[in-house]
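Shown next as C-alpha cells: one chain only, the form predicted on its own.
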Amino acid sequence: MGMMKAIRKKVAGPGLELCEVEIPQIRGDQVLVKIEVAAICGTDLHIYNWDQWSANRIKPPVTAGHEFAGRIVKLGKDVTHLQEGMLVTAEGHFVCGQCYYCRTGQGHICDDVKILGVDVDGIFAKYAAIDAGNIWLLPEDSDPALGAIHDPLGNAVHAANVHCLTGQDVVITGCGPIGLYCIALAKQAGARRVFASDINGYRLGLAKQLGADFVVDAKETDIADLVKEVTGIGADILLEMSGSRQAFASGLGALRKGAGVSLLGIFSDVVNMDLDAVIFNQLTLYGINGRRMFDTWYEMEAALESGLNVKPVITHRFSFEEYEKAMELMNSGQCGKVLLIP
C-alpha cells in the first residue's frame, strides 16, 4: 500500500512524533479516507501532555486524532452504500452493536466502545481506516474545515438539545470550543439571554463574537450575582463546559428553582456539591457523554442547514509538520479551534 506521514504516540511520555508508517489496510466493512482537514481536540492535548488520564488509558504506539473531514479513496468489499470520492467525516466511537445500550438506542454509552485516536489508530495521518457504518456524508459544496469539527459540535448539540432553549435565560460556564458552539446554538434556538463565563480573555472575545449577551470574566465577577441581578430570579438552563469546580458552583448559584443543567466539562478531581440545593431547588442534572448515535448528527445537520454559524470558533491552521506549535498554542489557551492540514 505504500507509506504515509502520521502523528503518533510512539512511547509512553510527553509529546508526539511525526513519522512514516504504512498506509492502513482496510477490512471489508471499512473505507479508506484521505484526510483533508484534521482538528485538535482537548483529548489530543491530554495525550500530547501525557497526563494521568493518558497514562492510564493510552497504549502506545497509536496514531492520535479523531476529528476530521476527508474523501473516500477505497471501499471495503462489503461496503455498498458509499462511493469513492465522497466528502465525509465520521462518528469516532466504534460500538459493539450487541450490548444492552446498543440494542436500546444508546450506543454512545456502549459497554465495549473503541474510540478513534485513543483505542485504535486515528486521523492525524494522510489516510485513515474508518468503519463504514460510522461514516457521515458531508454536503459536496461544504467547507471541509466545518466538517472537521462535527464531532465536538455534536457534543454541544447533545448538551443543548436535552433542554428547550427557546425563550430561556441560558448560562454557559467555559468558553472553549464546545462552550462557544453552545452560545451559537442557544442564540439560534431563540434563547432570551445568553450569559457566558470564562477566565480566558481571548475566549471571552470569541464569546462576544458568537453572540453572548453577557460575557463574564470569572476572575472579576461572580456570574451568579450578575444573572440574579439581570433576571431577578435566576437562569433557566446551565450548560457546564469548563470542568472547573468554581465555575460549576457559580453556575448552579445562578439558577432559578426548577432549572436544568447539562454537565459536559470533565473535572480533574472530585467535586463536592451541595445536594440540598439540588434537591430543594428541584434541579435536573444531565450527564452528557459524546453524541447520540445518530440522533444528534441529524439535529446538527439540520442546525447547520438552517444557518448555524460556528466558523468564528476556528481560529488557527497549521501544517502537520507544525503540530508542536499547534499543541503549544492549545496549551496557552490563546485560540479557539485549531486545525491541522496534512
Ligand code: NAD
Given for the second form:
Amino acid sequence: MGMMKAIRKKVAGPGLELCEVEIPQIRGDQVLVKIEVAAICGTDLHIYNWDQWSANRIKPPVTAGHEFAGRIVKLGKDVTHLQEGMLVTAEGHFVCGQCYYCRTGQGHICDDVKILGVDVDGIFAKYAAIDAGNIWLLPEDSDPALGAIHDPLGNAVHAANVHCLTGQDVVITGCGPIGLYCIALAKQAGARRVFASDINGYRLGLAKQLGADFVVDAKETDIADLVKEVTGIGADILLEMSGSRQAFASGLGALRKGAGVSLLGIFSDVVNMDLDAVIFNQLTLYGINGRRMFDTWYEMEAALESGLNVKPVITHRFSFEEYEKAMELMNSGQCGKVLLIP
Ligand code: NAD
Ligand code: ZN
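And the form predicted together with the ligand, for comparison with the form predicted on its own?
Entire complex below, previous chain first.
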C-alpha cells in the first residue's frame, strides 16, 4: 500500500529511529488515520531513554507515540459509525471487553490492556491503524494541537473529578503537563485557592500562567508550611502529579483532616508511608490509572467546550526529523507539552 515515515524503536536499547515502513493494513474493525499532530508523553521519553520499565515492557520493533490528532482516511469493512475525513483522536488503551473489569464499566483497568505505541505500533508515523471503538471525535473546527493532548488531559480530568473542587483549597504537587492541566481544571471548577509546587523554574512560570494562586519552588519552600500559613487549617484536596516521594510527603503535610488525595504520579521506588496519618486524619486516597472509558472523555469534552484553556501548556513544536532535539528538550525539563508534526 506504499511506504511512510515512522519513529520507531528498532532494537532494544536507547534511542529511536526515523525510518521508512509500510503504511499499516487495517483490520475490519479499525480505521486508518493520517496523523496531523503528535504529542510526546513521558512514556515516549522513557522508551527513548530505555529505562528499566521500557526494557521490561517494549518488544521491538515498534512505532512509538500514542497522543495524536488526525483525520480518518480509510474505514475497515465493519466500521459503520465513522466517516472518512473526520478529525479524531483516540483512547490509546485497547481493552479486551471480556474480563471482569471491562464487563463492569472499568475498562481502564482491564486485565489484558494493549497500549498504543507500547504494545502495538503507535502514532509517531504518517499513518496509524486505530481500533474504531477507541476513536474519539473532535469538533470539526477545533485545534488539532488540543486534540493531540486529550490523552494526558484526560488523566488530569480523571484525577481532578473524583473530587468536587468547587470552593476548595487544592494542592497540586508537580507542574509537568498533567499537573498544569490540573491547575486549569481546578480554576475552572471554582477552587478557592490553588497551590502548585515544582522544582523547575520554567514549569513554575507555566503554573502561574495557568492560574495557580500560589506557586512554590519545592527546593526552597515546603508547600505544607505555606498552605498551613495561608489556610490556617490545611488544604482540602491534594493532586499528586510528580511521582516524587518528597513532594507526596509535603503534599500530605499540607492537608486538613478529612481531605481527599488523588495519586497519579508514578513513583520510581516503593513509597513507605505512615498509615496512621491516613487513619487518624481520616484521609481518602484515590489511585488514578489512565482515563475512565469513556466517562472521562465526555467530562473532558465538556470542560473544553465550556472554556477550559490549556493551550499555554503547549510550548514547543518540532518536525518528525527533529525528534531527537524534541526528546532532549523533554529530558532538560525546559518545556511544557512538546508536539511533533509529521
Ligand atoms: P512530568 O515528569 O513532566 O512532571 C513531573 C513534574 O514533577 C516535573 O515538572 C518535575 O520537575 C516535578 N517534580 C519533581 N520532583 C518534585 C518535587 N519534589 N516537588 C514538586 N515537583 C516535583 O510528568 P507528566 O507527564 O506531567 O506526568 C505526571 C506524573 O504522572 C508522572 O509521574 C507520570 O509518570 C505519571 N503518569 C501517570 C499516569 C497514570 O495513569 N497514573 C498516566 C500518565 C502519567
Ligand atoms: Zn478487559
